Structures are given as structure tokens and as C-alpha cells.
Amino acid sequence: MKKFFAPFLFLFPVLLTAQGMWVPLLLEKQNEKEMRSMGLKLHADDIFSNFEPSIKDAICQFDGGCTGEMISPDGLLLTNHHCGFDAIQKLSSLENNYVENGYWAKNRSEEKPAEGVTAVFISRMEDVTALALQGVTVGMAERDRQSQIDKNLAQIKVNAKKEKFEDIMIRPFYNGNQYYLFFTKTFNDVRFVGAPPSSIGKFGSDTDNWVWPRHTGDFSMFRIYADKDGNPAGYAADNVPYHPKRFLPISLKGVEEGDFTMVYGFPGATNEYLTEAAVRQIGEVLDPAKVSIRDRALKIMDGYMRKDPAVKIAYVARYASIANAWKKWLGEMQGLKTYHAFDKKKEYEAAFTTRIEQNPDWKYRYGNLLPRLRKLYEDIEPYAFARDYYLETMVRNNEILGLASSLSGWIGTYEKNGEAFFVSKQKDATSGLPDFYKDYRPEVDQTILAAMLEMFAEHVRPEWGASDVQAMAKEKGGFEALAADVFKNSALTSQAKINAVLAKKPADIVETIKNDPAYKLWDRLQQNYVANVQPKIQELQPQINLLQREYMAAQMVVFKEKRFFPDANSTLRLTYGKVRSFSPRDAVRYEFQTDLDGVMEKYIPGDYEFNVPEKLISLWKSKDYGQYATKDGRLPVAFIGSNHTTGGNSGSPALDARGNLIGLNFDRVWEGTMSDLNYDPAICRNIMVDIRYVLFLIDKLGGAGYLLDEMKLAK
């Protein structure tokens, strides 16, 4: 018995820590006892309730990919600066540069409609696993299984009793072993209230991204508006501020080492239960490929941005988006290797194998799972590499080919569905073009295209498209010449040119675009991908998904004593931990908090990453921190904790033991970026803006202290 359980205690620190992204509906059953032992002063139904107002009613998914929270009874919403950045950038111009200079509405009439931004709240949720899996049998073909589930889910939606302004979504959990139903309410009238200048909201920019110590005031503010009855409505001048069922009180007490913390939000995606073969493929094959591609694209973009302020404004949001994943993958690669993730996965799988070998029934049911998964990952690796290389070079990091890709679906409808259907879809297919061209710079994109074509030709197998690109480049006189020829003759390079095409008859629109050099280049590579790479992905990935689902279910059976949280899937989750310093390596220790003195230590006058406003320097010199200072007279900026977070948690509220807002989650430490695949409680930390710094910047720097009047502040 000792030999059997000793490895288990080593392998599952979850029993001793608060690792996990937990389903709030199940907190009372799974987590409340542990949370209260760690310091929580609330009950589970204070955090989540389907029937009474709870903290969940103050939390929303912001703009489809972040989290926001209500901080006043009048719909005032707080989120990250980088979450609101796209909206801020779209509202900016050279004359009114809210990105560079910041902005604060002085009254409700100055709050600016953020077109397209949404705020989605969860009304209630239910476990519908039994209904979703009705009629699903063991050994069922994967396609038949999914077809049955789809029918079940459709029926669940039909039978669900919802309010007039509610929507329904159903999401799989545990790789499709469980299903949950969510009733949601989506608000579309969201208005920009204010944000600090990017020198504060993005202080440290890409150099400091994903690292600690951090000194970024990463926040922005919006307000949700509703109709006179408090229901979602499109923008209208007579809409009124939304009055949420619950908003978060704000604590000015601050944090100390060991304080209990919670982060509530919508984490995007994790893969904590993958096999060693899968994680090794990500860390040693796929991440390095994507990093090298983005590294080259970013260097080109950065060069143009540094030369021209107008290009910087146009590309700053795109650059940040591309760089965010690039640096995350770099940290993930390093963390997986440095902290022995592959070995830990092997040990876990060895423990799994030991247990099933001792149980004849388990051995029969699960004995071949791991060997089959290893073989499938070996088979799919070259195709997965080619897929990522194609998407990164020809779609994600090159705008003109990305545009061609987005238009292809519409163009394809002409021959399939006829002219009438084609015309009916024209508005949908082209509505985003003004936004695309507003910030598009062909000279930047042309240089990037040349680099992407060169990388594709060098690293992809010749028979999978590389030989085509090499031949085209040779014909034109090189990759730069090939890119120049495409841009010289393409109608996709400007709004005026594409508008001229769209003014033609439907048949001529289709013919012109299909013969456009940019579209033809994309189509040639796409057809090659579809013929040679995609079929194997479509053949092998469903087999992997099936076995991963079975492996997930097997783990939950074999390790009955272990609590399993479901991987993140952009649904509402709660994670909890403590304010914690950490030591990532020998002789290095990071404290849990940073302050304004650290900002000034990093300050470089005029530098686009480390510049700060003169007013902030003046406030620092005079130590004019007001009620936001610590007891020893410092101004706190950020702090770290052991909360298990990921993308989508950006903007999530950091809450204390009583549910008061103490910070705003915005990042993870470099050493812990591997946490989506291998959470290590010793070194994985989330980074939060201290709410006192947020309030100080609103009040003292922004001169918008009137906003504090509608908040509930607790000292």
C-alpha cells in the first residue's frame, strides 16, 4: 500500500493547493470547505446562485474574449486596458489620440459608443449531461455519436424555458464527458468611459509582457446601457445605464503575503490533461515553429512603427495581439523544459498504468489508450506542423492573404447558390472592409508577405506547397519581387480599388476577385493545403479527440480520490489561491508586490515602452498619493497570487475573502506561462493591478475622481 500511494501524493499537489478553474455551480460540493479553510468569509451561494443575486451577477464576458466586472449600481464596467484597446484604438485618430493620451468622459454625454463591443452575463446554469448523452452508447462511431448529441442539444434548447432577452448556449466539459447549459444575457450598448494613456496602460509593453516584476496600469472603463426596463438594446440616445443585480464593493485595505484571493471570470482554453506525447509535440515542435514566424513578422512591423507615428497608431493593436501569443509561446517552451513537464507527465502516466494493470476490468477498458494516443501524435506531427506553418504565414500574420481567405467563402457561394444568394450575402461579407482599410498599410504588409513566403518555402515540404512558392519567386526574381508584383496588381490593397470591384455586376465581381493576384496566390496555397495536409488532419484528429475523451473519463475513474476541474472553455469559472511571492530558480526570489518607485526606476524619457506622463512624475516626486498609499507611504502598482488563470481571465476581478475588489487580473509570470498545459503551484503566478493604483490613476492623474462617487469604497 505504501508503494502504491506514495507516487500519488507526489503527483497530485492539487490535494494540498488550490489549483484549478472550478465550475461555480459546484462550489458548495467541491470547494467551499477548502476555500473557507484558506480564509474565505463567504458561503458558496454568495459567489454563485441561480436564484438569488450573487457575485456572478457582477461578472461579464467582455467583448467576446475578456472579462469585465460591474463596480457601480449604474453599469460602470472595469476591465483591462488591453481588453478595451481595440475599441479605444477604433475611436482614436491623430487629432483625438485616446491611445496615446488617454481619455476621461466628464459626464454621461461624453461617454463614447464602442460599436460592436458586447457584455455577456450568465443568468443561470444547469448540468444537462444526462439529456445530452441520451442514446449515446459505448462503441458508437464518432460521427454517429456527435450526430446524436447534436440532436439532443437541439432538443434541450427547444425545451429550455428562457426569458425574452436571454440566449442559450451549451458547452462540453471534460472533453465531452459532461455538458452544461448556460442562460445568458447580452448587452450591445457599451460605451467607452475612460482609460489612462498607453504609457501607463501598456507600460513595459512587449518587454515586460508575461514577466514579473510588473508595473502596468492595465485597466480601462466602460459603461453598459440598457432600455428603460433594464433589458439589452441596441445603441439609442435614450438608453439608460444598466443597473446590475450585484456590483463589487472596492477595498482600500490592500493585500499582504498569504491573503486569500479569488479570480472570477471567463478563462479561454487550457489542456491540463493531455498526454506526454501531446505536450512534447506542442513544446518542441509546434510552439517553436509559430514563434519563429511571428518573430520575423513582428520585427518588420516594429521597424515601420518606429519610423512613422501614423503607422504606430494604425498597427499598435495588431502588433500587441500578435506579440502576446508569440511571447506566451516562448515562455511556454521554456517552462515546459525547465520545470520538467515532460517527465512529470511520464510519471503521471506510469501511475495510471500501474493502477489499471492491477485491475483486470480497467486493463481491458483502458490498457491501450496511452499507446494508441502516442502513435496517433507521432502520425499527425508532420501534418500539424504544416497546418500551423500555413496558417501562421499565409493567414494570421499576413493581412492581404487573410482578407482573401475571408472573402473566399462569399465568392464560393456564387457557383453553389446562385446570384441572388450571393447578393444577399454581400453586406455580411464586406461590412468589415472599412475597419480593415482604416488601419491598413500596404507597404508594411508587402514586406511581411515577402518574409512569410520565404519562410514557407524554406520549412514546408516541397510537395505541400513549398515548391510552388519557390517556383513563383524564381519566376518573378525573388520573394520580395513576388510580393511587390502581387501588391502592384491586386485590387485588395486599398478601399478605393475594392469598392470599384464591388460596384460591378455579381458575375464580374466573382471573376475579378478570383483572378486577383493576391486571391490567386492564397487560393493556390489553400488548394495545396486542402489536398495534401487537411485530409490527414481530418482523419487523425477525430481519433485523437475520441481517445482523449476516453482517457479523460478513465483518469476520473482510476484516480477516484483526485478532484478534477474541467479545462477552461470560455465559460464562467472561479479560481482561488493566496497572495504569494515565489522563487523561480536558485538565489532568486520575487516579492509579491510592486510600487510606483519601480515604475520610475524603469522610466526612460521618450521611450515607447517605458515613458510616463510628466504629471505622474510630479505626483511621484511630491508623494501625492492620497488615500491610496500603503502605511509606509508607497503607492502599490501590482501584486501576484497563486490563482490559476489563463487567457480570457484578462480583466477578471481579483477578490478578497469577503468578495471585495482588490485588483484586476491581467497577466501571468514568465516562468508560469506553461500553466495551460502543466500547472505548477510552486512557480505559476497570476499578475494583478492593485485596485488602489487604478483608483489613484482615475482620481489623481485622470482628474476623474467623480467616478469614485458612484463606487462603494471600503477602507
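Throughout, rigid core stands for the largest set of C-alpha atoms superposing within 1.5 Å between the two forms. In this text, all values refer to a predicted model and were calculated from it rather than measured experimentally. Numbering follows the first chain given and starts at 1. First, how it differs from the form predicted together with arginine (ARG).
With the core superposed, R524 shows a C-alpha displacement below 2 Å between the two forms. Comparing the forms between the two forms, the C-alpha position of L391 differs by less than 2 angstroms, with the core used for superposition. If you fit the rigid core between the two forms, you'll see the Cα of L502 move by 2 angstroms or more.
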Given for the second form:
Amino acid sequence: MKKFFAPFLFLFPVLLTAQGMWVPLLLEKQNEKEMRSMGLKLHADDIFSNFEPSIKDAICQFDGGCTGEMISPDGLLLTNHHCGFDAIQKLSSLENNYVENGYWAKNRSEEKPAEGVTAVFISRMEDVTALALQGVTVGMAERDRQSQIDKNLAQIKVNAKKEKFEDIMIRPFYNGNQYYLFFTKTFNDVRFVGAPPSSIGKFGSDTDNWVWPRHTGDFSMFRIYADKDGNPAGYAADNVPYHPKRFLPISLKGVEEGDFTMVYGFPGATNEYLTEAAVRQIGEVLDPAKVSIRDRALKIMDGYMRKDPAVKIAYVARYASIANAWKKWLGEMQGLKTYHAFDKKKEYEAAFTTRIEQNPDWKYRYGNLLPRLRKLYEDIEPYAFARDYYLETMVRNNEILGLASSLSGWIGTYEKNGEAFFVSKQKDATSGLPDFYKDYRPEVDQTILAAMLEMFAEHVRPEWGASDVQAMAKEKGGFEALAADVFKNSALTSQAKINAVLAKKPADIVETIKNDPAYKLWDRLQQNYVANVQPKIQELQPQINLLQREYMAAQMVVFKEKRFFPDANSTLRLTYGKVRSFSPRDAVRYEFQTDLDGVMEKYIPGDYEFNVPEKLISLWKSKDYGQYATKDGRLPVAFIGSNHTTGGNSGSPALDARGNLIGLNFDRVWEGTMSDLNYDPAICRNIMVDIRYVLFLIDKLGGAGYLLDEMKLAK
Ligand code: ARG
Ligand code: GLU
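Shown: the form predicted on its own; wanted: the form predicted together with arginine (ARG):
Full complex below, order starting with the chain above.
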């Protein structure tokens, strides 16, 4: 008993923090009391209600992976610059370069249709766990369980009373222990209203990414249009601005240390309830592997980008996206180590074990979970490593093999589904090619291919494909020679060459692509993977998932006094905390707020990450900050808080105690990037751009102050 006293002590403070991404439907039951004690001035049903208009009616999932919010009665939508970036890039040309120069529509007729962009709102949600799990019994075979659930979910969908224009979505929570049903509404006439130049919207770019102090004006603005009845409709010139049931008032009062804040949005994925074995595998095996692969690919890209400005333009978005996850994994693996995540997990598991030892029923039901999970993670480790290695070297970081992989589905239909089907899918399968080739530089990709093949050959087990790659390289005279040979003879290296292939008869298209050296290389590697690695993953992963589901349920039973939030799953969540400075390490303190002086401290004229527009410099010199200044005359830029966020929360509104908009979430601090696996309230912070900086940039820098007329400002 004595031995396990310490773990209990350790658990206690954790229980008292407000970490978590909470289900809005359950706020009243789970969180309202605590939130009000922290400063909230609203009630749970002001934030979420299935019946009355509530703040949730102002929140949408933006373009699949981000969050956006309504800030006017006329459907004005605010999100991050990096969330709107794809749309902005597509609308840009050399003459009208909105990425470079920014843009502001001077009136509604200048708002530009952002084709393909969606905004999804939640109308209602329901707990359907009982129905979803009907007929599911303990000890049921996993496959039977899943097919029973699938049947149940289909029935729930049939019975659900959805309104016109609504869709239905059912999602598992707590690793499949609970199910929730969502009624959603998707708008697709979304128009680009404006954004600052990239030098502001991406200020600090990759160097500052995931890091505090931060000085990025990471926002862009869109407007949702609807048919004349206010319902979703495809783009039509005579569509009208959407009138949401709620929009967010904006506070100009600013934030102070300790102020209550909440972030409302669509966090993508977290894994807070994994075992020590699982987290250790991520932090010590998988993250390091992925980081080292991307390190190599990024360095090569960077070398070419520095030599040639045209390559820089072509690769900047790809570089940013590969670097974003690379840097997060790096921060994650360092953070897990520095802040003792493995020991904490161990202590937690010891506390779990102590409790179940004292209860024969628990011991019988849960006694094997941790040892079995540990064994399974041991078993899967080499395969998981090989899987990540394969995906990173052969798909993610290599464009030509990635392209081969994406064409393979279509090529495969020729034999499976016949020529007519194959022809009918040609347009779908090839419509992305112009976009692909627009920014494709074969010389960059070829160098990366050589490096990736070399890493693969060196790190993957010989019998799982590495010796095959070795042999190919030896035959050609090395990895570079092998890559050169592939590129010399492949038709996948340019739009013109692939066009020539696609103009052939269907049978010849298939024949030519199947014999293309890049396609053949990908196919051979992929076959190695499918034969040697995938079967084991397919055997072990479902066993892990099952036990993880049981371990999740067990934790909720055994630690009855603890509140459990479900891991993020791209559904609407609320997280709350406070504006908070913090100390990442001995003698270092991070203040909670940055300002425009800090932007100018970082300013490097002409630099691609730290340049700023002339006009910003002159506004800074004249201190022309108007109503957006702090009391002491500074212009706030960004601030941090103890809100528990993850990818997908980009663009999420940061709200004050009364539900006024005070900022936009866009990142986390470096020391806390581990928070998807190990949230630590002492060091994990989310980063938000201050709404006063946003309004200043629209008004003073962009000259689009008239947009403020339709907003509701609280001074
Ligand atoms: N790290 C933030 C998020 O995950 C911001 C990403 C913006 N991209 C960048 N390369 N700075 O997505
Ligand atoms: N930048 C992230 C996004 O795109 C949000 C930051 C995070 O991962 O916490 O959603």
C-alpha cells in the first residue's frame, strides 16, 4: 500500500485541472460548475442547445480540417490564414497575387467564389450509445461486434428525423464505448472576402511555427452564401448572404493574465489514454523515424528553394505542410522525454493496477489488459516502424511514387471492372494532374527519391523490401543512379509526357503506366509491403484497438472520481482555461502576450519568413493603432492560454467569459506539442491571434474598415 501512495498523490492535482476537449451536449452535467467557478458568465445552454439558438450555431467546420466562425448577421466567416490558404492560392494569379499582396473585397460583388470550400454546422446532437450497442455482448467476436454495430447504425440513420438540407453523421467516442449522432448542414457557396498579405498571415512561417513568442496575423475572411430561403445551395450569382442563427460579438476590451477563455471548434485527433508502452513507441521509435526521414527530404527541398526563386514559389506550400508535422513530432518526442511522460504513464498504470488488485471483479475483468497491451505493442513495433518508414519514404515525401500510388487505384479498375468503367473514371483519376505538375520540379523529386531509397534500404529489414532496393541500386550503380534511371525513362515526370500516354487507347494507357519505371518501382515496393508488413498490422492492430477500448472503459470505471473527456475525433468540442503565462524551464518565463514591437524586432527586410509590408512599418512608426491599442499604447498581436487544443482547432474562436470573440486559435507552444498524448497543464498552451490585431489589419492596413460596420463590437 505504502509503495503506491505517491501515485495517488500525483493523480490528485491532475483531477483538478480543466484540461480536456469536452462534448458540448454534456457541459451542464460535466463542466458548467467548474467553468463558472473559473469565471464563465454564461450557462451551458447559451453555449450549446439542441433547441434554442446558442453559440454553437456560429461555429462551423471549415473546409474539412479547420474551424470557422460567424462574426456578422450576414454570414461573415473568420478563420486562419493557413486554413484559407489553399483557396487564396487557387484564386491567385501572377497579376492578382492575393497570397503575396493580400486582398480585400471592396463590396459584396468583389467577394470571390472559393470553389470546393465547405462550411459544416451542427444542428443537433444525440447520444445514441444504447441503440448503437444493442445486441452487442461481452466476449463477442470482434467481427460480429462490428457487423452488429454497423447494422444498428444503419437503422439509427433510417429512423433519424432529419430536416431537409440536413445530413447525418454518427461517430464513436471513447474508443468505441459510446456513439453520438449529429445532424449537420453543409454550405458550399463560400466566398473569399479578404486576407492580409502572407508576410503578415504567415509571418515567421516555419521558423516560428509551433513556437512562442509568436507574431503571426494568422487570419482570413470568407462569407457564406445561401439560397433565398437561407438554405445551402451550390454557387449561384443570385445567392444571398447566409443569416446564421447566431454570430459572435467581438470584444475590444483585451485580455489579462488569468482571464477565463474558451475555444470552441473541431479538434481532429488526440490519444490521451494510451498505455505507457504505446506512448513510448510513438516517442522513441515512430516519431524519431518519421522526423529523420522528413529531415532529409526537407533539407533537399530547402537547398533547391534557396538556389532558385521559382522553385521556392512552387514548393513553399508543400514544404510548409511537410515541415508542420515534422516539427510537431520533433517537439512531441522532446516534450515526452523532458516532462517525464513515460514515468507519469507508469505511475498512472500502477495506480490503476493497485485499485483493481483490491476488487476481485475488476481484477478478473481488467487484470490482463495492461500486460496484454504491452505484449501487443512489443509485437507490432517492428511492423509499425516498417509501415511508417514505407509510407514516409515511398508515399509522403516522394512526389512521383506518391503519384504512382494515387493512380494505382484507377489503373487497377481496368482488369477488375472492365474498360467502360475504367474510361468512366478517367476524368476523376486525372483531374488533379494539372495542379500536381504546376508545382512539380523533377530535379527536386529525383534527388529526394535517391535519398529516400537509401534510407529505406538502410533502415527497413532486408527481407521486407530493403534488400530488394539494395539489389536494384547495385544493378544501376547506386541510389542516385537508380533514381536517375527512373526519372530518365518515366512518363510521370511531366504533364506533356503523361498527356501523351493518356491520349492512347485504354488498354495501352494501362499497359504503358504499368511498365513505367516509376510506377514499377512503386508497385514493387508496395508489393513487398503488402506481403511482409501489412498482414501483421492487420492482425495486430484490431487486437490493440479492442483492448484499448476495454482499457478506456476500465479507466472510467476504476477512476470513478475522475472526469474523462473523449479523445478528439473531428467533432465539435469546447475546451476552456485561462490566459496564462508560464515557465517552460528554469529561470525562463513566457509572458502571455506579444505586440507589434515584437514583430518589428523580428523584421528582416526581404526575408521570406520575416519580411513585413511597408505600410505596417509606417503604422508602427506613427503608433497609429486607434481603438485597437492596449491601455499603455501597444498593439497586441498574440496571446497564450491553458486551453486544450489540437490540429483542427485552427481558426477556432477564443471566447471570453461572456462569449465574446477575443481571438483566433492557431497553434500550440513548442514545449507543449506533446499534448495530444500527454497534456500537462503546467506547460501546454494554445496560441491565439488577438482579435484587436485582426481588426487593426482589416481596418488600418487593409482599408476595409467598412466590414466592421456589420460586426457587433463590444468596447
Ligand atoms: N502549427 C500550426 C498548425 O498545425 C500552424 C501551421 C501553419 N503552417 C506553417 N507551416 N506555419 O497547423
Ligand atoms: N495549427 C493547427 C491546425 O491547423 C492548430 C494548432 C494545433 O495543432 O494545436 O489546426
